[in-house]
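First, one chain by itself in structure tokens, the form predicted on its own.
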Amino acid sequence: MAELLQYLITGLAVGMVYSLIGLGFVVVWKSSGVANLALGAIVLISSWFTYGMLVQAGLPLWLGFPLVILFALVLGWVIERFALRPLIAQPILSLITVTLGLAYFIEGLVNFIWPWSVDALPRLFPTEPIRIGLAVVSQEYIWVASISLVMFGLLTLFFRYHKMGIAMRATADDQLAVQACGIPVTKIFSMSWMFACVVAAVGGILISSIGGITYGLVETGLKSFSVVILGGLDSFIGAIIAGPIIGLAESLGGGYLSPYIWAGVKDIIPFIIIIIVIIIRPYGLFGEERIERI
């Protein structure tokens, strides 16, 4: 029992995590129907920029994060100013080929400036095991599950009261009625890829404070497209939805499985389930129908 406990926990937590970034995922689907196939490399790049900033440069923590927000923003801005918006109106393979090729040229600045491919951030939370029950949980995860939390609530708000995140949903939904609106739609684009990074930046950092930087942290991108396909891709609270069941199932697939299976089952299980999910209902669990008639 106390075992299944630990195991829902962390996986809740870390579910929680693949959410936050899947949430960027959909925002620059439904903004600008762009596939970003880059988000792992930026979660990579992200981490990595705190290392830097904590570590090697040794700056305190309430300096070292707006920093990295900031990198996350610029790092935004660039890549949707300079690589995508000369694409505008070109097939949408083209759009998709592109953050495909960003992902690999991230990941090559990040070997070529950190080429050693594994270290860990500074302390961020606690390190005393808390007791919930039978089961004895290490306060990271409860740390991270809760910012995620906030992180939920902040973004809620945001999209609901701000005018910006107004006219994201507006753009959405029609980009022809935004723009007699007189919003300018480019500036909406930059905005989704902008507010991606963040959420990428402050996901990055989470997951890395409790596994340690390390590559794999594009795998951990690539799970969070798990969660935005079983959730459905323009879905915000499938998104919020399908993270911990995600989380759940890695958690709970490779405690049980692995001393049965292989070691390595863990980190197929998100894959499996975009595969089932696609084949039995390819728009997720809250996505929108579309019906194209030719």
Given for the second form:
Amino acid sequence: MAELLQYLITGLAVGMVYSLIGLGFVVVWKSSGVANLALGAIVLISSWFTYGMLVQAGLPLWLGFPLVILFALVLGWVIERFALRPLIAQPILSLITVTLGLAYFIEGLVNFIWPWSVDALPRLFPTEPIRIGLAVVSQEYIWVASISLVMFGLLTLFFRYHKMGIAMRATADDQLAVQACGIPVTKIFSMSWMFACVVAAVGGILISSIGGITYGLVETGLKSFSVVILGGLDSFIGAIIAGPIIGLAESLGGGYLSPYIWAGVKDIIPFIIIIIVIIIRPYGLFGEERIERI
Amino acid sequence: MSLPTGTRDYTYAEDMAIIRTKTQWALFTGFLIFLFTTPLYLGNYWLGVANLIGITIIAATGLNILVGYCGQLSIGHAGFIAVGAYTAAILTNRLELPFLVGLICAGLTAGAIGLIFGIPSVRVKGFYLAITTIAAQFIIIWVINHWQVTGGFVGIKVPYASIGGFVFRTEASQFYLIMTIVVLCIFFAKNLARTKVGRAFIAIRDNDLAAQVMGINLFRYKLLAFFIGCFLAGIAGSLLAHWIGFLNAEQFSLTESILYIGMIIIGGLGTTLGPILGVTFLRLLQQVLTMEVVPFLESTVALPAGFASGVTPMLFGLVIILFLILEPRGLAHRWTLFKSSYRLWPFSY
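Which structure goes with the form predicted together with its partner chain, now that we have seen the form predicted on its own?
Okay, now the whole complex, with that chain kicking things off.
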């Protein structure tokens, strides 16, 4: 029982981070129709940048964290401006492969600057375990879950009430109409990339504050694809709901299936979910089913 | 038209021939002779590079049929190569079957696994398919790492290839083996594109709904594309296994898959020449960078520690991005441009 509760809590917390990263994907996909496969690499490089700020430069948290956000903003702008903007209206194949190229480049950059490839972030949250009922859970997970929840709240408010958020939703709906209203669509594109990078950075910091910075962060980014596939590529709600589902499946499956199958089954559960969802219900739980015409 | 003036056809067979003029025949024979005498004037080191290039060309040709002709994006190609490599390794090492049986079985197994992961392609395309194949890559590698038979994390040894008692032990003998298969594969790919199947692939790539309306069975042809693409990947995997002699799942990572996509993009999608040029370009770049440039720079200038491991992927990523932006039709297109301007010289435009 205690075990179950523990799995539930860690699964939910990690799943919420997946949602957060997945949201960044959804925003870019909705506004510009680009599938961002470089998500994992962006998570990786922003975690390393955090490491660089907090550990190598020794900055305090209140200064280091805004710098990381600033870095993510710049990264998003640069990616959109120099890699994606020249490819507007190209076939989807080019749009997907250019993000693969980006992923390759960013991973090389990380290797270049931080060649030792594994390290730990300083503890951001208190680590004393706390008791919830029978379960003993590291406090970090609670912190991560609540920070993710706060982020969801902020993002919902942003998309609902802020002028830019409304413009982004409008772009997702109809690019031509938005352009006719005088909203610069290219600016929205770069906004959405900056947004995606920021949430990926926050997600990366949360994940790596628990598990350390490893190459596995790229996989974390890829796992959040299972979130968007399950939730539906063009649905914010879908991403928020599907994240905890994936997280739970991962932690419960990893906890209870490992003795029966080979160890490490945890790592591929999200990928198996991807295949099942794509075969059964490709547009996801909340996605819009597209009917194609010639 | 890409023919000199005065070339006439008297039969349909002549019209359809790939090699049309005497000059082309002469160049083609000359090239084949040059290719198969290469071991005479290349050292062992460069023969090894050529072998790697040959193996990669086979795999990239398969991927090109899948992505370039049929338009089904697959980012799990290294996974399918791994399936072929491990099948060959298990059959020849653990069961001690002959090399040729291993080779064919490697192709068939990889093709069968490709069919399984290709099934979603009937319903989805674009990003969804890309994600499915990434998932396939991870699942395949995970199974290889955890299954007893494959040797797991430890890896597995593979004996040298041998046909009828002759053992391909030296780089030069392996060169002949690999290049023969490369030539056969390219011949197959070139002709496949001109058949009914190839035309169906191209129709599916350009618009799959329209192709379906025209009476092309999407299910059959998409799966066929997956089978052929992964079959060639399996063949390449088998050759790779026998060439390296030792397998470990690390050799078939996701980055390798991305590199294969990069190769066919740089070479030019949907051309037979594309994979050859792209593979040669990227593999040579890789070799020269890691073996010549980086050691040279390290011995002359003080470099940061991550330079050696970081600069190659960075440059590859950059090359892929730049090609997509500046020359999306790849090196094959540049080659066509060069040929036409050469033919019209001195009045090229």
